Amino acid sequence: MSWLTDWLNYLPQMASGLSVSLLIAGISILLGFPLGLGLGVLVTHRNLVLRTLALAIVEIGRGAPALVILYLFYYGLPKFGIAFESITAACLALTWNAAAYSSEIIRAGLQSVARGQHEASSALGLSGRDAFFRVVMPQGIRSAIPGLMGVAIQMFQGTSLAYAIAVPELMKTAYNIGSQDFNYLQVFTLAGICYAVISMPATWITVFFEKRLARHA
């Protein structure tokens, strides 16, 4: 059989694995980015305890490999009576990863807002809370969008690590198919194409946003 015929036979199963990968990536992004916003604010908080706690969460999330965090959630927590399904453990681990990386991007975005914007908000009589949510945060998040999109791509590609705890995502599906007829080259090439089909357009969109934001900076 030709490669094309093989790929057509593999596609239904690969599509199932790809849907699981997209689900894990989507959940980790939807939960991770808001958490990243909270952590990005807390690492500059005046309260030393909150600042230290947030900094520890961020540094561990960024410093430890995602695979290690994945193992901690799946194999480590049962020691304390906390057990998760493999897909839940994958979502939690990647959410932590996404929150840690996005927090630094968001913090940099918030700090990039010109001081004059803060002074103008104060002159208009806005409270600190209103100034943050109505003036600073929208501008900061806007600056952070290209970086956040990069993290989103990274999270999608990172779902392949869930293979290590038997989550039936794209890589696990590819391995299972390959082990049936040992056509690993065809199968993993198709898996790579599936990742690229998602990641490359996302990268192009990121570049588009970067250029657009630079034009209006």
The other form holds:
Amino acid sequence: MSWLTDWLNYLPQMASGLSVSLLIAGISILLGFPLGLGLGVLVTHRNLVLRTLALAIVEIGRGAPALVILYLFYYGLPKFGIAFESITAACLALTWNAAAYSSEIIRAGLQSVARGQHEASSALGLSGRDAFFRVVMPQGIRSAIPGLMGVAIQMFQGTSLAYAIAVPELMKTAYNIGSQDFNYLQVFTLAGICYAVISMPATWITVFFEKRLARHA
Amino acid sequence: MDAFTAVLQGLPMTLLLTFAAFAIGIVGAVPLAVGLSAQNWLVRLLCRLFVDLVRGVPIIVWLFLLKFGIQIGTFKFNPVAAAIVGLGVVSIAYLAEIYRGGLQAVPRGQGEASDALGLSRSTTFYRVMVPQAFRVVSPSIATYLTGLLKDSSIASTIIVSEMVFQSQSFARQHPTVEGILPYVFVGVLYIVLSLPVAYISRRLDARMRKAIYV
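Now that the form predicted alone has been shown, please provide the structure of the form predicted in complex with its partner chain.
Now the full complex is given, and it begins with the chain already shown.
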């Protein structure tokens, strides 16, 4: 029973850590997905410079570990006089990550829209802009939804890396509690449960959406 | 070029972590994948819970649990062992899910045909299902390997001196503008290291596709 009473004592602090994790994840998703849509469109743009630039942003965001991007923002940029608070650095790094991963998923979604939809739009005399925003994008985003939910879960888990730059999120909170009374096993188990309680149902919902989408395809 | 050599010093450790964890995953995922597609619902459910739980908890939590939480008598994990075991268990869960998807992608008729031919269950599994499933999953495995390469950077948080750890300590010793270089180098190096995996995987995939369709 002592484990349970320990956990009950830890819970208020853990809850505040969890809320910071959720905040960081929320911000990086809310900023990252629209950016991802922009990058997803730009990587197929006619203009070579724009295309290359977008591709570089995507490839670095996907290819470099999130931890490296985090350090780059928090420890690297201040050397050029650009200093961020740790939580801002974490949000920016994860936003880059989210944008890079979601751009690939959104691009695949947009490309999966049947060719006939484009042709039908131009046959109806829709402008290029209308055809994209009213016909292609809604369908493309729809098929990208399970993938985007996966990225969202990945971002929530990725907030745990902000521990490394001392953001008071769930992992950092757990570490602080642990270093007070050396109950590392209890406190990290509880932290793991907190992450799992959110990630696991979210994964199940994602799988449900995937199956539903596959049925209608 | 000091920053670059500092980062390179961590390269062997990064490769060790990645390949050791990958080896654990490739082998360990086999029984779990079989469990995930078992006839018995209880076995299936338990394997599913294990996979989802391992994947639902961030890697850093697993590493800290192993490094700080586990003490049996006088036994404690050293950082490298904790990192390899942690990353290894996580790869088992991810690869099992990839294997399961591959096995499911093999048409049902293949199993039925093997039955009709009177092949034993193990022959059916190893000689008919697995080779076909492997063709489907090899690109996913390559993607996972590059993901694992990047995830090995998390070991730096439990003081394993791989590339990110090395770049971090170089940056700390050089608080000038030069201090940004190791982060840039290490980022580029991860991208460069993933290229051969992607290249080999694409060639392997192309070759196996030919083997099926010609």
